[in-house]
Amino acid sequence: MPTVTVNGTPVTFGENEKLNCVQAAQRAGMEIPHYCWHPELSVVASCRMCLVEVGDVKPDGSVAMQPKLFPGCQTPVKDGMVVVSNSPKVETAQKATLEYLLLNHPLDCPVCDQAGECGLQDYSYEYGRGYSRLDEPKNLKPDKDYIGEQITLFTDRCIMCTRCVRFTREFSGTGELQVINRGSKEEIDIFPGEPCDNKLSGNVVDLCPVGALCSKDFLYQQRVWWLKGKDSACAGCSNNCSIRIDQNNDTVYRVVPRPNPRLQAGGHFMCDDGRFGWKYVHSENRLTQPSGPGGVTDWTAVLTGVRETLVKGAAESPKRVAAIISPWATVEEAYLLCSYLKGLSPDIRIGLGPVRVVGEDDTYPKDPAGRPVEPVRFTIRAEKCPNRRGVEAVLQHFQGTILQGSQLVKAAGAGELDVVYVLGGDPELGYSDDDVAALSRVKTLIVEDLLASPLTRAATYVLAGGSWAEKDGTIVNHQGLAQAIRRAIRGPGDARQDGRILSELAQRRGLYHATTVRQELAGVVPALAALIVGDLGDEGIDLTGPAAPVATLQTAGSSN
C-alpha cells in the first residue's frame, strides 16, 4: 500500500484515496493546525496556518526535501512522501501567522462566547509567541448583528478563513454570505437585504473557528467549560442528525451536531429545525407527575390501577384492549410495551401512532431561485419523527403486520374498544380534536406522553414521560442507521423516562437499562438483530435484518 512518513511516523492509505497533509497527520494521531481548511468544504488554503516541508525519498533512500513550505491542506499526499510538521522552519512560520492573525484581534476573551473552545487560543498557546510586538492601535471593525436572525457577526475577532462564505454557497447554496473589500479592510457581509437566515444558517456558527460568528440563542448563556456534553441523536425528523446536547443543572443550553461519516454530510451539519427546535423540553406546558382517578399522584399506586386495569381487560375481552405506540417511541420502549400486553394477550392490538410529515423533502444545494440542485449534499426530511422505521419493526414482530393508529382511534370512536394505551412523545401531539373525541369514548384511556394536551385530559391515567434528551435508547432513521440517544438531563418534578415506566408497569426486575434491552430484543426482533452488541457507539450500527416496511405517509397533524 501507498505509504507517506508523518514526522517520522509511516502511514498507509489505499491506492485509490485521496489524503491531503493534514488528514495523513490525522491518521498518524498528530495535529497540524489549521483555520479555513474543513473536509466537507473546498480548499483555499488562505490562513497559511497548516504550511509543512515536504519531501520525497530518493531511490537510493536519502530524502530530498523541497525548499520551500508548501500549505498542507492543499498537498496532496503520494507513496514515498516525506511531511514534516514540527521543524524549527515550520515552528517559525506558524509564530509569524499566528501573531498575523492576532494584530488586530481584540482582547476580548473574558466576554466572548467562544472562549474556552476557540482555535485562536488553543493554537496561540501551543504554536504562537507569548507576547506582542504590535505598537500601533488595532484596526477595529463594528459589530454586525443584522447577520441573521440567528446569528450575529463580531467582525473584529473575524480571521478571514471564509469557511461560512464557502458554506452558504456550496452547501446551503443560497451565497448570502461574501467577502467586502479588500487588504487590511476585508470583512464578512451579506448582500444588502439578504440576511443568512436559510434553514441551515446555524452550521456558520460551528465552522468559525474563533468568536467572530456567535448564535444568538446562546450568546453570553453559559461559559462552555461549565457544560457538560452528551452524545446524542436528533430527533427532530427521520435524519437522526448526530449531535452533542450540551447542558448544565439539568438545564439544555445548545444542541450541536458531532461527525458522523455514517450520515449524509459526514454528520459534521444539521439543520436549525434540529438546532433550535428543542425548546419544549424545558416547556411550561410539561407533564411533572402521573395522575389516575380520584387525584392520585403516586407512581405505585397509579402504575398499580393501570396494570389491573390492563390485566383484568385482557382476561375479560382482549380484543377490546389496543396500544398506539408512537414513532417517537424508543425500540426499547416499543419492544417494553409490546412484549408485555402480547404477553397478556396475543389478541390485544397495538398498532402505530402518528407519523407527522410536513410538506416534502427539503434538499440542499439551491440555485439563486430555490430549487434544488445537483448533488444533494444535505437534506431535511418532511418526516419529523424519528423512529418510524424502528418502531414498525417491533409491531412487524408482534403483530405480524403494521395495523395503523388511525383504525384503532376509529375503532374506539365506533364503541369497539375498553381500554386504550398510547405512548406518545411526538411534541405535537398529532392528535386531531376528532381523534381526542373518539379516544374519549372508552372506559378507560390511559396516556403516557411528555406535554400536557387535549388527550391527556381526557385520559382516565396519566404518565409523565420523558423527552429524547431525558432517555436512553435506540432509534432507527431513513436509511436504517440505529443510533443511541443518550439521556443527558433529568426530567422536571417526578417525570420519569419512559423505558422506566413501562420495565415498571411489566414489573421487570431489576433497574431499566437500555443496553440490556437492547440486546434483549434483538435476540426476539430478527430485523434488529444487529443490535445484539449492546453499545452502537459514538456512529450507531446499520441493520443487516429485513428492512422495516414503509409506513404511508400522513399529512401533518393527521391521525395515522
Partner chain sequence: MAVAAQDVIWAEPPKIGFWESTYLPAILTGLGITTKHVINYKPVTLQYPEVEPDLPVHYKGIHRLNRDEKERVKCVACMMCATACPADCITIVAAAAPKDDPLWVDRDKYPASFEIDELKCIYCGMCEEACPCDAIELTHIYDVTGTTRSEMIYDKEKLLAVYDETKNHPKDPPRTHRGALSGTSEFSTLPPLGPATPVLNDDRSAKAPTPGVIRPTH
Contents of the next structure:
Amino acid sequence: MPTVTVNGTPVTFGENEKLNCVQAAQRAGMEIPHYCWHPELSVVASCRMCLVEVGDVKPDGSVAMQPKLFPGCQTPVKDGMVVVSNSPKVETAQKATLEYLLLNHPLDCPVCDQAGECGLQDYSYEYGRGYSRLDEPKNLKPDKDYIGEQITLFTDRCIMCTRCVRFTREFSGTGELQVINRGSKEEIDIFPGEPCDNKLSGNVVDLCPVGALCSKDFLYQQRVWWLKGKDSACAGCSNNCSIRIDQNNDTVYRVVPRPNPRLQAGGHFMCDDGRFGWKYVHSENRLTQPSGPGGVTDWTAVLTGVRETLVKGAAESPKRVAAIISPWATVEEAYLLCSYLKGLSPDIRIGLGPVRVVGEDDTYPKDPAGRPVEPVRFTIRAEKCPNRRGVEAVLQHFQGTILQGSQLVKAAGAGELDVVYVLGGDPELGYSDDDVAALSRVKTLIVEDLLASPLTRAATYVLAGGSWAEKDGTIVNHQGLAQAIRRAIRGPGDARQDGRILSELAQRRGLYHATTVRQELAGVVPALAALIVGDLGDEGIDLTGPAAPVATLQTAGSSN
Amino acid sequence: MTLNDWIILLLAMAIPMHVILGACAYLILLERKLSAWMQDRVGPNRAGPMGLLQPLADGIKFILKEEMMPGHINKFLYVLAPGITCFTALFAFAVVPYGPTSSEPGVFPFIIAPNVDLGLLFLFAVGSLNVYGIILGGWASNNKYSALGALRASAQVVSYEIPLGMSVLGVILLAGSMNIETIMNQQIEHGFMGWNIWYQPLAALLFFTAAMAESNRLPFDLAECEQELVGGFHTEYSSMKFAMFALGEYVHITTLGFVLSCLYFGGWHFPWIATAESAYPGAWAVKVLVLLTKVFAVLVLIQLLRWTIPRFRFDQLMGLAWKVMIPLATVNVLMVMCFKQFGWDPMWMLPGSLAIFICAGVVGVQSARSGRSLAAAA
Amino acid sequence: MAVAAQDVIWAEPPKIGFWESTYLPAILTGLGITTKHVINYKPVTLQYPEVEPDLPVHYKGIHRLNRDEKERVKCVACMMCATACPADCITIVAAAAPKDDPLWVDRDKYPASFEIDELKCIYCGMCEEACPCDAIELTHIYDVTGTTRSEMIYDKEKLLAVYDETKNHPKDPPRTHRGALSGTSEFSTLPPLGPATPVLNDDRSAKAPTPGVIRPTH
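Go ahead and give the structure of the form predicted in complex with its partner chain, now that the form predicted alone is out.
Expanding to the full complex; the earlier chain stays at the top.
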C-alpha cells in the first residue's frame, strides 16, 4: 500500500486513490487549513492557506524537503512522500496568509451572520497572528443584495476563494457568479440583470467559508451559536438529502446539508426547494389539537373514540373499513398502523396515499440556456414525497399487493366503506375536491394530518400529527437508502408526532420509541430486515445492499 | 360567689391576658432592637418615635395581609394548628402567679386559678401540648420542609420534657408541694437566702436550658431552621396565622420566665423592698414590679443568648438532652432525696450542686479523650 | 473511587479542657461580646430616603443603550449581551439597517427591538463586558419602580432615554474612549502596544509597535 507521512504520521491509501495533501491529513485526523478547496469542486489553489512543506524519502533513508512551500490542495500525494504542516516555516506562512486575507476584511463579526462558524475566525484563532500591521484605511466595497433572490453578498467580507463561482460554473452549470476586476479591486458579481436564482443557489451560502454570501432567509434571524442542530434527512423529495435541522426554542431557523458519501455529490449540497421548503412546519394553518364529535379536543377521548370506531367496524364488517397511508409517513408509522389494523381484522384494506409528482426530474449541471448537461451530478426528484419505498415495503408485506389509495377513494365514493383512516403528512393535500367529496361520504372519516384542509374539515375525527421535523422515524429514498429522521422541535400546541399517536391508538406498552419500533418491524418485514441495527447512523443503511451496515467511512472533506 | 368575686375573677383573668399579648408585641420589638444593636444596626425606627409603634404596624400588616392558603392541605387542621399553639400557651398561664398571690375571697388573687395543687403538673401538661400545634401545622401544610420541622420539634420536645420535669422535681421535693404559690411563698418566708437558686443552682440552669428548648428558641429552634427547612413548620403559613405561631412562642417563653422566677428566684420577693413583711401602701405594686423585672431579665437573657450561641446540630441537640442534661437532672434529684431522707442541712446543697457540675465537666473531658483514642485506634 | 489509605489524613479534634466541657465560660464570653455591642453599638446604616448613598463609579444599576456620534443607537444587534446574560433577560430582534436612509448607510444590522427585563436582570454587568461596541452600559440609577411587570421591561426607546438622562451625569460618563462618544469600532485612538500573542523573534512586526496591539510581558 502506498504510504505518505503527514507530520510524522504514516497514512496509507489505495493504489488507485487520488488524494491531495489536505485529504491525506484528514485521513490521519489532522487538519490542514484551507478555504478555496472543496471536495466536489475543481482545485484552484488560490487562497494559499493550505501551504505545506513537501519532501521525499530518498533510497538511503534521508528526507529531502523541497525548498519552497506547496499548496496542499493542489499537490497529490504519492508513495514515500513527506508532508509537513506544522513546521515553523509553514506556521509563518499561515500567519502571513491569514494576515493578508484579513487586510481588507472589515472585522464586523458582531453583525456578521457567519460569526461562530466562520473559517476566518476559526483559522485566525488556530493559526493566525492575532494582529494586523495594516495602517492604511481598508478597501470598502459595496454590499450587493441583488445577487440573488435567496442570497445576498457582503462584498467586503469576501476573501476571493471563488468557491461560489466554481460551483455555479461546474456544478449547477448556470454560471451566474463571476469575478470582476483584478488585484485589490477583485469582487464577486453577476452579469447585470441576471441574478443567481437557480435551484441550487442556496449552496453557495454554505460553500462560502466566510460571511460574504448570506442567506436572505436566515439573515439576522439568529446567532449560530444559539442554534441546536439535529441530524435528519430532508423530506422535500425522494432524494432524502442528509441535513441538519438548526433550531432554537422549538423554531426551525434553517436547514443545511450534511455530507453523506452515500448520497449524490457526497451529500454536500441540497436544492433550494428543500432548503427553504420547510416553512409549513410553522404554518398558521397547523392543526394544534385533536378533535372529535361533540367538540372533544382531548387526546385520550379522541383516541378512545377512534379506537372504538375501528374495533367496532372491524368486528361488524371489516371489508367496509380501510386506511390510506401517505408516502410522507415514516416506515415506523406505516408499520404501526398496518400491524394494528391487520391485527383487528386481516380484511381491512390499506392503500398507499397520493404520491405527488411535480414535473420531471430536474438534473444539474445545466448549460447557461438551462439545458441539462451530462454527466449528471445532482438531481432534484419529481416525486415530492420522502418515503414511498418504505411505505410500499410495509404494505407489500402486510397485504401482499400494494393497493393504491385512489381505489379506496373510489370505493368510498361508491358507498362501499364505513370507516376510513387517512394517515397524511403531506404539506400539500394531494387529494382533489372530488376525492374529498368521495371520502366525506363514509360514516366515520379519521384524518391524521399536519395542516387544516378540506379533508380535515370533512373528517369526523382529526388527529393533529407532527411534521417531519417533529418526529423520529425512518424514511427510505428512491435508491433504497434508509435514513433516520429525528425529532428536532416540539409540535405546535397539542400536536403530537404520528408515531406516538399510532402507538397510543394501538395501546402499545410504554412510550413511542422509534428505534424499538424500527427493530421490531425489521424482524417482521423482510424487505426492511436491514433496519435491525436500530441506530441507522449518520449515513443511513442501504436496503438494497447487504443487511449489515457498512463500516462508517471517513467523510472526505467535511468543510463547507 | 358574690358579684364582687366575679369582677375580681374576671379582672384577674383579663389583665394578664391582655398585658401579656401586648407585652409580647413589644417583646418582639425589643428583640428586633436588641438584635439590631448587637449587629451594629439601627433596627426598626420608622413607625412612631424610635420605632415604638412598630408592633402596631406589624399587627395591622399581619391582619391586612393577603391570606395565602395552599390548595393541597388539610384545611381544618391547617387552621387549627396556630390556634392550638396560641391557646395552650395562654392556657398554661392560668396557674402562674404574677404578683403577691392570695386565695382569700374579695382580694385580688394575682393568679388566674389560685390554689391549684397540681399547678406545676398542669403547667407542663398544657405547655407541652404547645408542640401539638407545631406538629399539626407542619403536617397539615403538606410540605416536606414543614413536616421535617414538625418531626424535629416533636423529637426535641419529647427529649427536653424529661430534664425539664426532672429539674423541677428537686424544688418540688424541697417544698413538698406542686403548687407554684406554695413553692413561691415558702421561699419568701425564708427571705433572700430562701431562694431556691441557692439550693438548686444546677436545676435552675437545667430548667432554663430545657425551657428554651421547649419553647423552640435559638439555639434550639431546629424546627424552623431556615437554612435547611425554609421556614420549618410555618413555611406555608402567612398573615395572622403566622403571627399566632410567633405569639404562641413568645407567650410560652414569657410563661417560662415567670415560672423560672417563681420557682428559683423567689417570685416577687426582693430584700428590703418587697418581703413578706412589707405592708406599706402600694406594696403590691412594688411586688408585681419586682416579679416583672425578674421575668424581664430572664427574657432579655434569652434574647442575648439568641445571638450569642449558634444553632445546634440536631445530633448535638439530642446529645445535650440525653447525655448531659438528663443524667445531671437525675443526679440532682438523687441529691435532694438524700438530703430529705437523711435530714442533712440544706445549705450543703449549693456545694453539692457545684460538685455535681464539676464532676460532669471532668467526665466530659475524659469521655472526649477516650472518644479520641477510640478514633485513633480505628 | 476508593481513597487510598495513605491519602487519608486523620484530623484530631481540638483538645477539650475542663472549662470547655462545661460550656459555661464560652457562653459567658459570648454573652459579654453581644452585650458589649448592645451597650456600645456603632451602626453604619444609612437613613436611605433622607440620605442618598454615595455610589462608587463602578456601581451597576439599570442599563442604558448608548448613542453613537450620529445619535443613532450604537448597538449593532450582535447579541453578545444576550448570549452572555446569565439571567437570560435580554431579547433582541435584529434587522437589516435601512440602507435607503442616508443616516444608516454605513450600518448593516441594527436592533429593531431591544428589550431588557429589569426584573429578571441580576445586574452582573456581563452584558457591558460582552459588548464589542460599547453600546450597553450599566448606570448608577438604582431606584426604578413599576406597577406592572411589563412596565419593567425596558425597550429600546426607554434605554436610549436612560442614556440621554445619564450621559452628562458625573457618575456615568460613557465608560470607554475616555468618556468620548465614538463609532462602533475604533482602534486608532488606543495607545501603541505590543502584540497579544507570542511571536517569533525574527518577526519584524513584533519589533515595530503598532496601534491597538498589546506588547508581550517578557
